[in-house]
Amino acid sequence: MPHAFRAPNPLLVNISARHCHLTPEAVEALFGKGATLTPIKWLYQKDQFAAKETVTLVGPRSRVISNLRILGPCRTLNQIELALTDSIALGFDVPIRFSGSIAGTPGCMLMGPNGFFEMKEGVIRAAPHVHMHPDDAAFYGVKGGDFMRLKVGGPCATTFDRMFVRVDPEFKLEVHIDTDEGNACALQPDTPVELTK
């Protein structure tokens, strides 16, 4: 990949798989009184991690989609993120969005092992964005806002023309696509990846 002796920090791509953030409420109402997230496993950004606990969503015409992971740590609003497969299988027409922006999208019910939590909106396709810390953006010549495009090599080498970039001083470089996306460009640890402006 070129310039890769001179960024500041390698590019990671990974695949972010269906899941869901909650807020306190929410985990109490599902959880019981007091109930808080488990980590089970750090993720690659600072202080996030993948909670043992999880949920099931009921989706329109009571389609679900059960042991649906919990990201920590809780958030001031509660988001879940689905691939295009999930939202057909499930029955959503769900838009892509930023994280976060969630106003008008549709909501669903989540049932835990303590009851359900309505969600009046907040089902989301993430749109496809790159991490960066400001060196990374420095680097890159992009800021907050911006659009990058990721090329992916290998047997079905594609480029990704709308790469959302976000910033901030407690971020790592990283990329992250959805299942579908992974899929379709046949992401490998080892596929040759390059992030351009």
Second form
2 protein chains.
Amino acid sequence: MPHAFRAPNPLLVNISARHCHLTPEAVEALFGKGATLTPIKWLYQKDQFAAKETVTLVGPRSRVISNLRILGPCRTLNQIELALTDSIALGFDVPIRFSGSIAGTPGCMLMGPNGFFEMKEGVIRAAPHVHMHPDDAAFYGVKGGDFMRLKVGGPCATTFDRMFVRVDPEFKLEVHIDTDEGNACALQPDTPVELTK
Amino acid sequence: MPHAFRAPNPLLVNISARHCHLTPEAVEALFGKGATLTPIKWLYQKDQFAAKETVTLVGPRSRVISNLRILGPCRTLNQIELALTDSIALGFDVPIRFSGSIAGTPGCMLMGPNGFFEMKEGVIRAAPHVHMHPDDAAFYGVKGGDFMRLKVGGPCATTFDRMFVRVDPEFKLEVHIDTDEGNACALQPDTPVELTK
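I would like to compare: after the form predicted on its own, may I see the structure of the form predicted together with a further copy of the same chain?
Let's see the whole complex now, leading with the same chain.
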């Protein structure tokens, strides 16, 4: 029996479009005192959601991205995740980072219906990564901080050779790649995918 | 000595941004009777150039891409090569094709200073490919129509598993990937690359 058929959980590969994570303070500055995020779509990871609220991002070339989706719940830091194509269009020289590792990254201005909010840092290109429960990590023989390979089949077959592993008992097995990566391999719902060490 | 050091020619990997190839008739319709393309930048492949002239492409969602670069010289068919990110923004359901294989692909409207030109078909996402002289093909042990792998190193290490091989005595060794593929692997001038069977 192929290895993957014995896996404790099915492998989901999802494309993360550009989005932001905000602190409660940023949400209030942008949407008004007492404002909170309103879930409109629950995501695969526990308690994570796409919010009804979006912001406008102003980049260094004075170009903007409107309707940038906020993902909730609120976090303890503000972070914007862009694909490299977005970054180039906006004029950001954006580094590849793991989520939460934002020291020294570019800042930006956000605009909401209640006003502006300046981020001193936090604009990143998120490194492609896989969320795993400890059971999945045991099955694949990896630990948090390791790198794996994601093989994507189909007419634009592509292997992502540095898939960062994140392990947490709250996580469900899910790969996150960005829109550039998803479009490069032309990922469709029925495209074959395989995660290997 | 590593294999690549014995190669007859250095391996160049270049990113092709969206562009179009036009017939002389299309150039005249868009730029006026007797109009021809003006080279402003010679490309790596013999006699190929980026033209001074650009067109505006109107997609099915009535969205446009302005300043779409024309590559010369003129060809016997009209073809527009977009990355999937471009296609999605414009509203095209664009197939992955080899250059010149445009039967059944979407059409579009082009706009130039002298008027419109309607393409009945020809909008594609070009499959990633490698141009090779027969000497290169002999070295790598491949022939036209084969597929190879392109391994790209660096922080976003990625392997393109279906690199289409094109062989012609006029060709110089050069890989063409599109902007989605180039951005997915964060290709820089010093990023290590390797072509393997």
